[in-house]
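To begin, one chain is listed below as structure tokens, in the form predicted on its own.
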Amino acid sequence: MHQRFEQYMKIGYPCINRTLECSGNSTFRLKSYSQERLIKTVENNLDGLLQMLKFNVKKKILFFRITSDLVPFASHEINDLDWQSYFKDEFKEIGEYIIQNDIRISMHPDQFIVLNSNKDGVYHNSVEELRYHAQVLNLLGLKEDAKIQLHVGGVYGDKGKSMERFAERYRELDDEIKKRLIIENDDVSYTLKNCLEINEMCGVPVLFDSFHHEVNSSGESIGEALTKVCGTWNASDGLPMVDYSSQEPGEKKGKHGESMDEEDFKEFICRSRPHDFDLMLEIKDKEKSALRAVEILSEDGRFEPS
């Protein structure tokens, strides 16, 4: 196990409560833009965060991913609103909560923020959103071990100069980008074995998603693949994150899936042992999978809940 991060396992899932009666990612069409709405629409947004947070604390929840759409159109010219100063207070008041209660973060812009584009545009626009996610980490005033994930990109006819092109802008990027960004293996382009290729490249931590290296797996087995992007996190980024989700069955095959199969989680912590990382449910149940999650590791000596 690696001793060096002194921490427990933490399980989350991302974004939406289903639970709950409230939502920390309301948004509202562009034409339909004013600032009234903006501020109406954050504060409802960072007001549900904190109460997915808190039912996440009661139910020994340790790890969310936030969503995106917290603060809508912050990195688009329209915004006018100086929203940092603005939600200060409450961006603060969230983040004291999180650090008092131990929780893991983490962000995850969508797929069109592609850094390594070969359309200018669409490379700064990207950098532009990438710095959105910082502020709001920041903002909460959370450590680097806080992270955006991010997938590799386009391939753009050559995966090799794509991924070298991904290396040199991930150098260029600023320290605040730079301190929290890490890459996942994709179900479509880029494999594991892409990703280790470019953190050699770079030195950006890889995060092992499980369920897209079963669709498109460069041929490691779940042991070597924990070893080896375990290598690729320094002690100040934290325990290493892992995504896992499975098949939903009678789907095409990357479908994830609705509810646990719990027999094929089971089966994933088995061959994961005995490293530790911080484990994300992309399950579509949400919450109902965590929570099952969590009664199924309170034996296993890695999760142990505060």
Second form
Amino acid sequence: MHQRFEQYMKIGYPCINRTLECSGNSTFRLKSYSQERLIKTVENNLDGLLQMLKFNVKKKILFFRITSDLVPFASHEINDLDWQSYFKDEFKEIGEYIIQNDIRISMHPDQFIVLNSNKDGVYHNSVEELRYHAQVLNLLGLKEDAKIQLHVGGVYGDKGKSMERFAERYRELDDEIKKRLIIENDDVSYTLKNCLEINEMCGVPVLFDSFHHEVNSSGESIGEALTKVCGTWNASDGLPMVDYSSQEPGEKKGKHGESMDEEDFKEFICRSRPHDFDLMLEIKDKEKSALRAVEILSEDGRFEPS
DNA sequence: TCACGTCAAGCAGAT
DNA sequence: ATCTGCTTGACGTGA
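Hand over the structure of the form predicted together with the DNA; the form predicted on its own is what we had up.
What follows is the entire complex, opening with the chain shown before.
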């Protein structure tokens, strides 16, 4: 018999809610920077974030990825606002809501953050941007199970060296960043196997992205992959996080789906058993698919793979 | 009001 | 060489 994993697995979606009017990721052009504009934008984003979380709780969506645009230009030199102090109370209020409702939180710095870059400037800026992400999660008062997920980075014609450089730089990070950072297999360069090798070098937990694994596979079945990644998470890291998506029909291989392929999703859930984890749906219609996933999991845990 | 060129930032692969 | 996609298009000028 299947255990009732659906009681534990949380479903989430990234950053944006298309049902609500509000958003947590509004920004503006660097050219239009002013402290006033920044304050207004962040106020709006924090308010939007809380509204999205409340929507999610009502719908039993208890995993959420907070956008990196929450504080625009947070790590940019133009930023002259002590935003951490200025918005301390707002962050605290949102964080208390998250904790009271047992919401799991992740963040995903965007493509410009390349820890293993062969350019010093890119490396430096990446660390500053990671610091910003860690500060957001700290201001929310979240434990170290709130994670910052990152791709390994560039290859620069020598994958082995570039993996070693990642591991070295990971070891050198401040603990505030290191305790939250996790790596994710990507769709073009670093496979699941590569990520597991980096875990052996430096201990960084590995997030399994099932769709990237289809597109850029190192051969493991879903069951094998989950067994291996789950071994990279410590108790203090919380339940492992997994990203799920499926192919958009008729589009280039690797293109994320616009909406959920329900049969593919059910099959993934079946194949994933008996592992337990929190599941982020990287599907373009966002909360709509997340809602459907919550329904599917609560309907009946006994569906079988086709 | 709306069309559309452009946006802080990197990298790989396709065209 | 230039364009596209990436966890997410959206800002803002000019007509």
